[in-house]
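Read the single chain below, which is given as structure tokens and is the form predicted alone.
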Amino acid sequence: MLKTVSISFAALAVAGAAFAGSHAQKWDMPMAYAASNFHSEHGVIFADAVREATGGAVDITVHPGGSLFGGADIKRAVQTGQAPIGERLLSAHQNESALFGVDSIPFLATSYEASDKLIKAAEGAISEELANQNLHLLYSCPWPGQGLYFKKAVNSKADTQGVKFRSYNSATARLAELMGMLPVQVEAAELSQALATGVAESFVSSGSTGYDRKVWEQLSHFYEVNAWMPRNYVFVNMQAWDSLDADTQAAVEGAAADTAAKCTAKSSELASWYLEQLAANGMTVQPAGDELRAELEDIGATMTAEWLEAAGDAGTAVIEAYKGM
């Protein structure tokens, strides 16, 4: 939960009728993932909660699956006011600020409890960075732990040389390089086609992405490594946010806090179920072997050091705060 709201969400819902007399704000909300994905489903839950809490003063329409803007374009669209609100995997923009990639540091926060602590340690710095980019942060929600997908058995880096690897941020591209693979930038909405055409042969993601995209049609193995738990973030264009009065802002914040908790709970609930579905559809689902795991942990140490160097004092402060919790 990214904001502590002094007034309860239930109280805001009761008070929502007070906003109904004002001119309604109609907001389009682009999201990158399929309508059936739990992130998109919770975008709809959030929109419904905002509508109720504000008595219709803010009416959000969710556009999943990259149908309004592609995943790579959502953040810029919200920054520039082309869309008033949107959701994005923020680590995909780590090239803009290393802080945006804090949730993709390998083996730093590998459980839901740890992920919650990490975002609490980082939320202030991330919110400030987003504000500098004309964005107001509302909430975030973690994906289940990331694992490795392949079309063959993989026991060590010796088996991954030259494999075409779908990347979705700079961390995944760097992981590919350190494993001797060839990174190819592919958004989630384009993943099925990339796998079917051989543009990509492997990737790292949660069981959710594998299930949503039915990757068992092209791939055969999923290795549980629980490398990190990246987050999707929902943010609002600053001018759109500032156009709301204080009571309406509080109502939206309340809905955001409530949705963040529900979305995180659903992510945790689905984590094992997704892997069961991969196995049920014929994939081999298993932990990484000792040799591969040891190599990945060495890679994780390298990437952590690189991230700390890039993030500077701000990044060091976040990690120290997290480790002190």
The other form holds:
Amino acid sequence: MLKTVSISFAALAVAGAAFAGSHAQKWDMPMAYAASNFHSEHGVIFADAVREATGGAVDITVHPGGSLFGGADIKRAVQTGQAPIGERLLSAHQNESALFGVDSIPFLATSYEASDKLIKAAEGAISEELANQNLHLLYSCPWPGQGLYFKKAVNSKADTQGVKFRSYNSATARLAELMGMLPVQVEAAELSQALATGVAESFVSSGSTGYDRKVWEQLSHFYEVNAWMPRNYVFVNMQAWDSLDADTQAAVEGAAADTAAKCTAKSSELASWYLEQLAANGMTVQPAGDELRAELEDIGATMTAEWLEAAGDAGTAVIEAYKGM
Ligand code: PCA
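Take the protein just shown as the form predicted alone and give its structure as the form predicted in complex with pyroglutamic acid.
Next comes the full complex, this chain leading.
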């Protein structure tokens, strides 16, 4: 008797799993950055939260490090449904819409608090732009403040002429040009190789990417500038999103909001730790000197004017909303 009961429980469990399985959406999620990076770790935290909140109806598998699609291809892959969900440094696509580059305007939002305000001001317009591209925005998370990496001491633009510079979006390429450097766009996953082969000998990024790519093997100086805090965005293919019922969508949105808060807190917590690791591995880590700083602020003013021009009324509205917060 006892045996019969336990068998029928087992059978029920199998039937239950099969039922959930037949309705479960299995989503592969390409991400561009190292598996150990906090963005990627929060992709996994998000996937776990979604599985839990949807009772397994949405089952996301994270593929970090550009292993499924390279960073440059992730957005298109999700737009076209080759991947149902993905994560991307959206500013890398600011040539499609200047709004995607709102987080890369020099010296506009340089603290976590300011970055939060900026995304609150911009989120509606960015969501709309993404929806026009067949994407549903779920959440975003900021990188720590951006500073400059070199293989020598740099005190001003006089020291940067002709230097080969790795860029990650058109704003960073423009910054390089205005400093007399030669930009080449390289994904973070290929950064170590670009530095090792001399394709690039400097770049702008956070301590996070310098740490992930062990750039102390080639470079010697990091100048803290805190120039801006770009974001990674997680979005879903619109057809995949529309295939979920309203309750499931609400559960996924809840997990997205929780993950955004956790990821932002982790970014903030790690920001100075990353710089300590650069120093511990032999790099000179210090604030940009007065002359370099003043030049960067001038360049920032030029780039802000150029962004406002490119982004038009929609961009001006976002910046005014941000400044009013
Ligand atoms: N790391 C990313 C973007 C900004 C950052 O801090 C990178 O360098 O690709």
